[in-house]
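Consider the single chain below, provided in C-alpha cells and representing the form predicted alone.
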Amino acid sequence: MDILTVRTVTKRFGGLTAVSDVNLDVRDREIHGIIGPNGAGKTTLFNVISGAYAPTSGTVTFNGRTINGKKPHEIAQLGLVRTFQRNAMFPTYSVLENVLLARHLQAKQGLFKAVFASDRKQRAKNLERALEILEFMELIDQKDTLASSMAHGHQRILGIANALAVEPKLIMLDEPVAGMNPTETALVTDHIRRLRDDWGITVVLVEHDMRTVMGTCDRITVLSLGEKLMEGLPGEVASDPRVIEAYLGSDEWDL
C-alpha cells in the first residue's frame, strides 16, 4: 500500500523548470531513496512534497489526502515531517528539552508555555513520551547534555528524535549522513532502519552518499535534469545503463 503518491508534479521558477512531470510512489513502512546528480531536482521535489513550495501542476497525496497547497506545519500535523540537512535542533537547550520543545511547538504552543507547561497531566505525558523517544534513539544517557556540545552524528540523531516528537507516519530526511565519518554514518543509518523495523515509520531520504543509499533503501527513485529517470530496487538502479550514464564522471557515484 502506498502512503505517499506524487502524480505528474511540475515545479517552475520563472522560465526554469526544476521538476518536470514527476511521478513517485512510496510504500508504507519502506525506506525510499531519491537520488540524482547535482541539479537533478531532488531538493525541489522534497520542498514540494513537504509544502515549502506549491507545485506548478500535479498532485501530492499523503495517506489518502491531497496535501499540495497546504503549509508545512499543516502537513506535519497530518503525519509527514521533514528534517533538513542542517541539524534540526535547539542548540542552547538540553537533549531532553529539545524533544519537549519539538513536541510542544508542534502543538502551536509558545516557547514559554513549551518550557513551563502549566497542565501537570499534559506535562507528565509529554515527559514520558520524550524519554521514550530518547530511549529508542539511544540518547537517554545524554538527556541532560547541551545539544550544541554533542558529536555531529548524535546531533543528527537528535534531529530525528525531534521529528519523532511530532508522532509522524513518514519522515523525510535531507542528506542525513552528509559530512559524517564512517562510524557516524553507520550509527545514523542503523537508527534509520530501526525507525522502519521497530516503529513502522516510512522514511524518504535524499542522499549523495551512494554507499549509504544502496545499503539502506528498499527502493530508489532516480532523477536527472528534473525528470524521473527510473525507479527500482538498489541492484536494479546500480546496474541500469541510464543511471550509470547520468552519474558518469561524477565522484558521487562511488560504490
Ligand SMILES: Nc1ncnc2c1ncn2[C@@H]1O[C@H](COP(=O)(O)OP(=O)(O)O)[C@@H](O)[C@H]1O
Second form
Amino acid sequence: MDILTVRTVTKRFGGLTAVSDVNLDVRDREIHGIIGPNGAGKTTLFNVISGAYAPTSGTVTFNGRTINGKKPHEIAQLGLVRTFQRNAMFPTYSVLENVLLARHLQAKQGLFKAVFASDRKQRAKNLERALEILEFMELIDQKDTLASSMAHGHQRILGIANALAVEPKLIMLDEPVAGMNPTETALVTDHIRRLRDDWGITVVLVEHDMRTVMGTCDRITVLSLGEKLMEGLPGEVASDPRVIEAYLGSDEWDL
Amino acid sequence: MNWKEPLLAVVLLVAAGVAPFTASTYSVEVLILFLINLILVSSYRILTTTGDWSLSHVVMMGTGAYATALLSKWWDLPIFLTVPLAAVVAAVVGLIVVTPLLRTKGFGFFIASFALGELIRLSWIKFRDPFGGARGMIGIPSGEMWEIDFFEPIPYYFFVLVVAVASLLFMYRLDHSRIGKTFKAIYTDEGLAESLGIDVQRFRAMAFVTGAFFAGIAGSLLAHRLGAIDPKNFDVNTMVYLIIWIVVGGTSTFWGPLIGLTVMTIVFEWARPLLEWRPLLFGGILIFFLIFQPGGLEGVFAQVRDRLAARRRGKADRTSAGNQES
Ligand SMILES: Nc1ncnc2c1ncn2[C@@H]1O[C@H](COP(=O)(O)OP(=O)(O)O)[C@@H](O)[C@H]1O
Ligand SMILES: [Mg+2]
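With the form predicted alone already on screen, would you show the form predicted together with the ligand?
Whole complex next, starting from this chain.
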C-alpha cells in the first residue's frame, strides 16, 4: 500500500526547473530515502510535498487524499509532518516544555472555550503523552534541560519528538544527520528506525550522507538535476552505473 | 497553580477599593485614566506576544471612542451598551485592518500598520460629518447606571474598575490558555509552529482582533470620561507613550506592561512641574531601557527573584547538610 504518491510533479522558479516530472511512491511503514547531489531538487520536492510550495504541475496524494494546493498546517494536521534542515525546536523552552507546547498546538478550540473552560483533563493527557514521547525518544533524562543548551544530536532528536506530538503517520526529515559526528549519526538513525519498527510511522529521509542512507533506508529514490534517475533497493542504487555516472566528479559523493 | 498571583491580585483589589476615598478629586481622575490605560497596555501586549508590534493600536482605541460618541449621540444608548458595542466595532475595524497586514511581517508590519492607522485617523479629520473633523466630537455623555451619575469621579472610578478587572482577567486567562501559548510559539518560530499544524495567519489575526476589542473598551471608557474627543488624542504621540509603557515594563509576562504603566504613571505625575521637558525625559527613559534593559523592569524583577532564590537555596543547603534526601 502506498501512503504517499507523487505524480509527474514539476516545480519551476522562473526559467529554472528545480523539479522536473518526478514520480515517487512511498509505501506504508517504510523508510524511503531521497538522495542526489547538491542542487538536485531534494529540498524543493520536499517543500512541494509539505505544502510550502505549490507545484507548477502534477499531483501529490497522501493517505488517499490530494494534498497539493493545501497549506502546510493543513497537511501537518492530516498527519504528514516535516522537520527542517535547521533545528526544529523552541530554543528558550525546556525539553518537556517543547513537546508539551507542540501538544498544546494540536488542540482545536475557539477563543472563548480556551479562556473560560477548565482544561485540566486535557492538560493531564498532554503531559502523559509528552512524557511517553520523551521516553520513546530517550530524552526523558533531559526533560528539564533547556533545548538550546543540548548537544546538537539531541536537538535534532527533540525536533523529531516535537513532530511526534502531532501524531503523524508520515515524517519527512530533511538531512537529519547533517554536521554530526559518527556517534551522533548512529544515535539519530537508530531513532529513525525505531519510529518505523515500534510506532509504525513511515519515514521519508532526504539525505546527503550516503552511508546513512544506505544503512537506514528500505528503498531509495535518486534525483539528479531535478529529474528522477532511478528508484530501488540500497544495493541496486549503489551499484547502478547511471547513479555512479551522475556523481562522477562530484566530490561530496564517495560510493 | 501558584498562590502568589491570586494573593497579589487580592491585595491590589483591596487597595483599589480604598484608594479613591483617600485621594483628592484630581487623583481620582488620574486613577481613572490609569485603569483605562491598564486595559490598553494589556491589550497591546496580546499583539506583541505574536511578534506583531502594531503602530495602529491607539487608533483601535480611537475607533472605540468614536463609536461610543456616535452610538451615544445617534441612539442615546446607555453606557452598559456603548462600551461593549464600541469594543465590537473596534474588533471589526481591527479585522479589516489586519487582513492586508497579515501579508507583512516585522518591520514591514510596523510601517504598514502605521500607514493604515493614519488612514483611519485622517478619515476622522476629513469626514466632518459624522466625525467632527479636526475639532473632533463633543458632548459625549458621562453615562449613568442605576440612577448613579458617572459624571461624579468616584462612581465612575468603580465602574471602570469593574470593567478593567473583568478585562484583565480575560486577558490573563487568554495568556495562559493554549491560544496564548500558540501566540508565543508563533513569535518564537513561525515556520516550526506552522509545521506542527498551526494556521499562523489565523492566530495572528485573532491576536490583533482581540487586542483591538479591548483597546475599543479602553477608548469607550475614555470617551465617556473626557466628554470630548478629537483625532489628536489617538495620534502617534499617544502611541509612543503606549510603547514606552510596554518597553519599560517588558512583554514576556502578563505583569510586565502593567508594571511599566504603573511606574511611568508615577514618573509622569511626579514630573508634572517639568512641563515641556517631559517628552525629553520620557524619550531618555525609552532609550535607556532599549539599550540597557531590553527585558524591561519585569526582567529586573526576575533577576532579583532568581538571586534571592539562589541565596535561599544556598542557606538551605548549609542548614540541611547531612540529610540531603529532601
Ligand atoms: N526559492 C527558490 N528560488 C529559485 N531557485 C530555487 C529556489 N529553491 C531552490 N532553487 C533552485 O532549485 C535547484 C534545486 O535546489 P534544492 O531543491 O535546494 O536542491 P537540494 O536540496 O537537492 O540541494 C537549485 O538549482 C536551486 O538553486
Ligand atoms: Mg537541500
